[in-house]
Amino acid sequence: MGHSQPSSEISVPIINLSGIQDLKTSKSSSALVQKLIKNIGNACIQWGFFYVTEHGIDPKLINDVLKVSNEFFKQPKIYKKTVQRQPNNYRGYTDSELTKQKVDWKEAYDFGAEYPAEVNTLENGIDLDAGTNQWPSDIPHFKETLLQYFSEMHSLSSVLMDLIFMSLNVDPRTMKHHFNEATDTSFCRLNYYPVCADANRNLGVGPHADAGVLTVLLQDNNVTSLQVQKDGNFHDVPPIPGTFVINIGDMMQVWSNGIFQAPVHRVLANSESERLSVPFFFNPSYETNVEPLNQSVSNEHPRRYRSINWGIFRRGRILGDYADHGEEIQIYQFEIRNDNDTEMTPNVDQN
């Protein structure tokens, strides 16, 4: 394995979610829920990364997702390219995704909710995520397994987001309208990292922060390749059976006014073992304008960001990921640099 740095003993927190049943039954004042809110808030402040256990997702479904993912990636390239991404549809298969203008050592397959037809075109002309799922033929239970998993991940993400907002003293009900399984821009990805003979010169995925709100990651149980940056060093995030790895993204950093930092993370290439992972990216609707929430702004923490339209931001990031269009859009480009710098337009090229 290349790129390794000595990983210190500190490790990403593990949070038991067994208290979410109280949250779902409106007992949000219970001691269990209050402890959960505090633990998740602290994890978001200190790491932006945490594991969850006792999350309630059926282990059989998790195994089935890894099984159909493995079956897909084991097919010949000519088969996988029958569901290749197209310029007008970013769902499907790719083996040429970029991170910061460098090709990742991986293959991927993206899918999302099955949109009703009328959602496919949005008023502002941005329809990057509202593409059509391209389902490969001849892999039993592929489509139904992945759509069930998508729905379960959307529900789990909603609960995690509620807890994160509650840790900021924000009523999560005021944020729900940005997230709807039929119309938001959440999507799921199957990642396959082949064995890499020259692991020192390649990365599975280069260092980056996720663009959206939060990511729920399923890792297979064989290989430690994921690393998160903290205090200038990269730390291993090894797979722990029965857990998901959660990380917050850029939009949650902006909503929190920088109280939470979207963590930089990367995936090492491996010279001995292949690896599967399944990230679910929880993202709002295109119309959502993300700006620091009032509860996160104070005299001690003045407003750090201008309003960011998620549709425009998503478009800028996706163009950098799928083709080399120069520097990817980043939230630092929306930072307020002085008291007069509060206009609502980003200082970035949106073309």
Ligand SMILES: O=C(O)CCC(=O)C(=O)O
Contents of the next structure:
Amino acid sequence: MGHSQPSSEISVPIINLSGIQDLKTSKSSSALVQKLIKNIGNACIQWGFFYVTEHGIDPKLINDVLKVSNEFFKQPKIYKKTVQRQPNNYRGYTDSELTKQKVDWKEAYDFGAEYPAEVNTLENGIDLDAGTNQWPSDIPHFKETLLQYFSEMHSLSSVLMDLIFMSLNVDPRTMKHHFNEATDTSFCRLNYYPVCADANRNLGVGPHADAGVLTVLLQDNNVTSLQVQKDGNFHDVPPIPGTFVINIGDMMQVWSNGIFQAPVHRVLANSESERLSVPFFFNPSYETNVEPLNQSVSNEHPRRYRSINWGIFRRGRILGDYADHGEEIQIYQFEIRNDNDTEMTPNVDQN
Ligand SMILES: O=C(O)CCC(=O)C(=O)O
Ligand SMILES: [Fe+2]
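Please give the other form, namely the form predicted together with the named molecule, since only the form predicted alone has been shown so far.
Everything in the complex follows now, all chains and molecules, and the chain you saw is the first one.
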């Protein structure tokens, strides 16, 4: 098949976040913040992808995250498998993740906040185990470095989400209850892409849109592998030192009633260089029902989606990543096509 590099004159926008200081001191009407809201709103409409600079995250923490990640992945497989993901615990190590039923050319390690025990039991009868962190022994500072990074990524994501909601004229305070650093379903992933001899016939990660609200991605500076699809073509998203790459996910697409589209992206395999990346996936609480917000629905732009229970949606995705259970759950299954199908709910428990 082959995944030839596109030559593209247009590229993903770069947004300077220095204005978020004003937001923190609640000067949301400052000219800088208003400009930021406009730029981020435009980037979400045009790409759903953007870089951020001046984000305030300590470069030493970023280096430490890449360092401990590298130390983990260079261990022998037998060591990494001591913290392997299990069917009842999706946190930990994997070398056999699937995207759309195809194995990705990568290894990964997932972790999240250290949940209070009671979060794992849900009242609605759905088995949605939040997962338990599995920390490898013997890698100095692994756990504390990653938990600190998780916390900082959660804060940065909250600010970005506020700005995105403001661009839709939604008061961000009305959305805060869906997110809680200790108990929501946000998680962080370390990705390691080994050198691949047959890079043209493999992908690091196959084309997909992220399921949640937004993703903050750290890439190492080794190689350009990430690509985003726009108007039918894939565009390179090269690493830019000191930046993060932000993309919105399916739940933001639904909240915005399709004003924003969660962008399809993929990761190429590389025959010369290995690569590390660290996405943080900002996700709401399990019980959150996501549906188009009133501010994004109008006569000209009628409601496009039924309500989606995030817990059920997420569980469908996790099952799809794990094993071939048929087609993964996707938001188009919740699209409203005409007035008669609003009661339909897809059955995600196919097995
Ligand atoms: O490694 C990357 O650059 C992106 C990875 C990705 O898209 C994902 O893990 O969802
Ligand atoms: Fe992704």
